[in-house]
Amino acid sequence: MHTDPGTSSSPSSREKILDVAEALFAAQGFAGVSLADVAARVGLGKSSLFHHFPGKVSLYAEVSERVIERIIQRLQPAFEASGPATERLDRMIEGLCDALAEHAPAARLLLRSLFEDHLFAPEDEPTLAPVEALVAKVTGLAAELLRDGIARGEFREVSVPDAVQTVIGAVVYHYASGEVGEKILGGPIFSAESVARRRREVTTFIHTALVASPAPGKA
């Protein structure tokens, strides 16, 4: 029998629920997880879980919001800086790598979310709207950084939406790839050495594709 701590809304209990739910949603998807699963893993009675979250959609939405907010927090220094766009781009890539490397389930949860829209009913849209707003915020800020680099002549004239997709995809897929990625790499994805290498590789790759060549005589 699970110990039910009652209906107190202590931050530690709520954070534990979110941690467990993030790992479960990442591993099994929205459809594969029940509130009973989460309650059992946390060690709560189901009634206590309902005190924190009225339903699975609200729990999923808050888990997703927390993941994206962590990413935004890591990327904020790049978006708020006023230096060269190339340096800000590097900081953005490093921040995205670090945010996903620090929380192993996050990338897989983000990747799964792309294929789970059909699982939600129209009445779920208000609950999920803050998640969509955060996604729009982070992709919009990334696009603004790239447009600024193009305007400054630091970046080539490229399709900004495609470039945003490329940067995000190069990082999110990598950290979501699990055993497949580890077989390709021949080692762990989340080791300090692997994370540092991924930052370097993505930065170099994006530089090669995006940074404008210096004009003759200015190299």
Contents of the next structure:
2 protein chains.
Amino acid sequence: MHTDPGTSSSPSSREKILDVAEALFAAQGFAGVSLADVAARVGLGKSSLFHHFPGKVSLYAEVSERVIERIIQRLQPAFEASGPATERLDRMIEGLCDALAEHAPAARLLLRSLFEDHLFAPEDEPTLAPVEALVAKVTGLAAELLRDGIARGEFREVSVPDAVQTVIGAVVYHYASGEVGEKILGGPIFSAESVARRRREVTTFIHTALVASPAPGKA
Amino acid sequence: MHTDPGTSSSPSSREKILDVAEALFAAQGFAGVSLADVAARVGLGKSSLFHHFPGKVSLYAEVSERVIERIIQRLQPAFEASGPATERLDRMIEGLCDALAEHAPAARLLLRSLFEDHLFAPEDEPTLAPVEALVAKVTGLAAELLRDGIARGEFREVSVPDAVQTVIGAVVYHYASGEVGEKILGGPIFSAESVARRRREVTTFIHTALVASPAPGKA
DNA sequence: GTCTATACGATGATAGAC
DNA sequence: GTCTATCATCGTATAGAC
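Form predicted together with a further copy of the same chain, following the form predicted alone:
First the chain shown before, then all remaining chains and molecules of the complex.
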């Protein structure tokens, strides 16, 4: 793909830029980040960034791409497995939890990428297309998993698109909720105990919602 | 509270500004919005805005405040009712769905307000405090509802804070998901049919997750 | 209450030396 | 590849006329 001389090297400027930009974009959004700030934190002059990326949009796109690719890597096992859908579902949610918990900026960046559509000009679309493709890929695989589970009779007959949306929201939001989330929790979000508890709770929550027969007290 | 001469009048400049700003903040985030853009869309000069609001942060805070107050109004009945917790839960989720579906910018603005913490200076905190207070109030009431349901034996013994987080994510995210969500749905988010289906699906999802006895296939 | 004019810093991006 | 200018533009905010 890109300039990749030797598959690995001591963290190139390129990767340092991506790391710094990722943290900043997650915290402040696309419009809220200045390239001067990025450059300063990397230890470069502002102009040096343009040697690595043609512009701000391109940098943002590559940051997003990298985040989603990391998540997909984590989900691959769940999608490729062939056991019961219930087990694959649990693995999918756990994989997503792990990916988001391991890399704090990921969740915010992910949700932000949904919101910041209107910020880009039409001519930026080619630059952002790969990101959209990756998102479409992973949501498609999740939908497939749910459809399969329903077909096998393992899940209730829910609206698959709505269930996908619910799962995304239930899992991703938590790791993006920041101070509000920590106020609700009464403690940190990314501590080891909190991450473990969250993984268990949200997996059981979704599992129960999909597997159980139509709720007793409900028409 | 503010300048409220007569409780009602033909839409004052003030309210028009709030409406326009709300749409823009939801679409482009705090940093992505220029006051010039707001002024232009209202039909005012840029400087005229400062006659109604002392600054950008203040405008943003009031927009957010208004959105959350609208939501709380919708949730009031659910919180004040005294029937079974299962019924109050359903009413709460439906109320939240209605509030978010009725006012398209609300969900994005709400989630954005969680993300944009780091954008503000310490001296802006007093301005933003009322918003935080309202969020804390509504999440507190939701937690109370869940605790009561567990105490009555109507709900599973879940972690209440995690369940609150899950509910927020499951419900709010959907209405903020924009193009990605519409791609998953294969249709619009805010159409009447879509809104009705969503309300039913997500209410049943959460209701089932909380009410059902621990999932069969699960340890 | 709204306008014009303006101050003044920060922004993304470019050019060219080293 | 990194740097030092430099550019044109746009940002919030202020002052003062109408």
